[in-house]
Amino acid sequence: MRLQGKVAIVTGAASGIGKEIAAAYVREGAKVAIADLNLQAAETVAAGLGGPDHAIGIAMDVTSEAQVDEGTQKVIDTFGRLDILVSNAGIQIVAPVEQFEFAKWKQMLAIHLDGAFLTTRAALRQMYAQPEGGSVIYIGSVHSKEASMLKAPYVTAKHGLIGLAKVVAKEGAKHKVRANVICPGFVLTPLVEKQIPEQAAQFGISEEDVIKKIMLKDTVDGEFTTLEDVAEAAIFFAGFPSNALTGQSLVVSHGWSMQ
C-alpha cells in the first residue's frame, strides 16, 4: 500500500492510461478522483473502483479554467486534501504540417498544455498549503524526446510538458512539491488504435506495417508498452519520498528512446 492515505486527481481517467493509473492508485491505498469530459463514464469507473470511499467521478474539461478549479475544489472538499495530480488528458490528430488546420493545432495545444497548466495551478494551491506537499505527474510521451512525422502539435505539446515540469520542480521544491514526466512509448489505447488506419492511409502502407515499421521499429523487442508499465511508473513517482527525484522525465518505451 505505497500510497496509503494519499488523494489523487487523474485527468482523462475514464479510459486508457488514466483509467489504469487510477485503478493502480486505489490498489495502493489512495483515494482517487476520476476527472474526465464524460461524467457518466468517470462515475462508472469510480463505482468499479469501490465507490465514494475510494473513488469519485468528476466532470472536467481541462481547457476550462472554471471546470478545473471547481472540480479540484470538489475533490478537496470531498477528501480533505490533494497529494497527487496526474495530468493525463489528451487527444491525437495526425496530418502533415502544411495541411494541418490551425483550429486543430490550437485544440491540441489547449488540451495538452493549457490543460496541464490549469490543473497544475489548481493542484499547487492546495499542495502548497499542506506541510506534506505533493507530486505532480505529467503523462508525456517518447514524443517528449523524439519527433515523428504527421504529429507536429502533439510533439510540440509533449516537449512542452518537460519544460513545465522543470519549472514546477524548481518553484515547488520549498513546498515539498515534486514534478516529473512519464514518457511512454506506444500503448494500445483507443488513441493509438485510431492512429493505425490513419497512418496507413497517409503513408500508403498496410496497418501491419504501421505497427512494425513505424510504431515499434525502434524498440528492442517489437513490443507495445503496456498500461501496467505506465501505471507502475506513476506509482513510483507518486510515492517517492523526497525532492531527490524531481524535474525528471522517465521513458517507458521498450528501449525506443534511450535518453
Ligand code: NAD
Second form
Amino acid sequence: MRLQGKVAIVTGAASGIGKEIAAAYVREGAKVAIADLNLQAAETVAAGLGGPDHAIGIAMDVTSEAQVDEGTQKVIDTFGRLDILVSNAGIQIVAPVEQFEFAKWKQMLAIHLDGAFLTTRAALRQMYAQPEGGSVIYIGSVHSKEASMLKAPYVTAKHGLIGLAKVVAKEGAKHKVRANVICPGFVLTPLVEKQIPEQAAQFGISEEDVIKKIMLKDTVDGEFTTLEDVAEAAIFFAGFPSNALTGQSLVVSHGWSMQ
Ligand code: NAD
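Take the protein just shown as the form predicted alone and give its structure as the form predicted together with this ligand.
Time for the whole complex; same chain goes first.
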C-alpha cells in the first residue's frame, strides 16, 4: 500500500495506460478520479475499481479550460484533497510534415500540451494549498527524446512535456510539488493498435514488419513495453517522498532510447 490515503486524477484513464495506472493506484490504496472525454467508459472503469469509495468517473476534455477546472474541483470536493496528477490523455495522428493538416496539428498540440498545462494549473492550485504538496506526472514517450517519421506534432508535444515538467519542478519545489515525465516505448493499447495498419499503408510494408522493423527495431530484446511496466514507474514517482526526484524523465522502453 504505497499510496495509502492519497488522491489522484488520471486523465485519459478510460483506456490503455491511464486505465492501468488508475487500477495500480487503487491497489496501492489511493482514491482515483478517472478523468476522460468518454464519461461512460470512465464510469465503467471506476465501477470496476470498486466504486465511489475507491474511484469516480469525471467528464473531462483536457483541452477545455472550463471542464478541467470544474472536473478538478469536483475531485477535490469529493475526496477532500489532491496529491497526484497523471497527465496522460493523448491521441496519435500520423502524416508526413508536408501533408499535415494545420487543424490536426493544432488538435494534437491542444490535447498533449494545452491539456498538460490546464490540468497542471488546476492541480497546483490545490497542491500548493496543502502542506504535503503533491506529485505531477506527465506521460511523455520515447518520442520525448527521439524522433520518428510521420509524427511531427506528437514528437514536438512530447518533447515539450519535458520542458513543462522542469518548470513545474522549479516553481513547485517550495510547495513540495514534484514534476516528472515517464517516457514509455511502444505499449499495445488502442492508440498503438490503430497505428500498425496505418503505418503499414504509409510505408507499403506488412503489419508484422511495422512491429519488427519500425516499432521495436531499436529495443534491446524486440519486446513491447507493458502496461504494468508503465504503471510501476507511475507508482514510484507518485510515492517518492522528497524533492530529490523532480524535473526528471524516466524512459521505460526496453532500451529503445537510452538518453
Ligand atoms: P488510449 O487510446 O488507449 O487511451 C487514451 C485515452 O485518452 C482514451 O480513453 C481517450 O478517451 C482519452 N482522451 C483522448 N482525448 C482526450 C481529451 N481531449 N480529454 C480527455 N481524455 C481524452 O491511449 P494510450 O496508448 O493509453 O495512451 C495514453 C498516453 O500514453 C498518451 O499520452 C500517449 O501518447 C502515451 N504513450 C502511449 C504509448 C503507447 O505505445 N501506447 C507510448 C508512449 C506514450
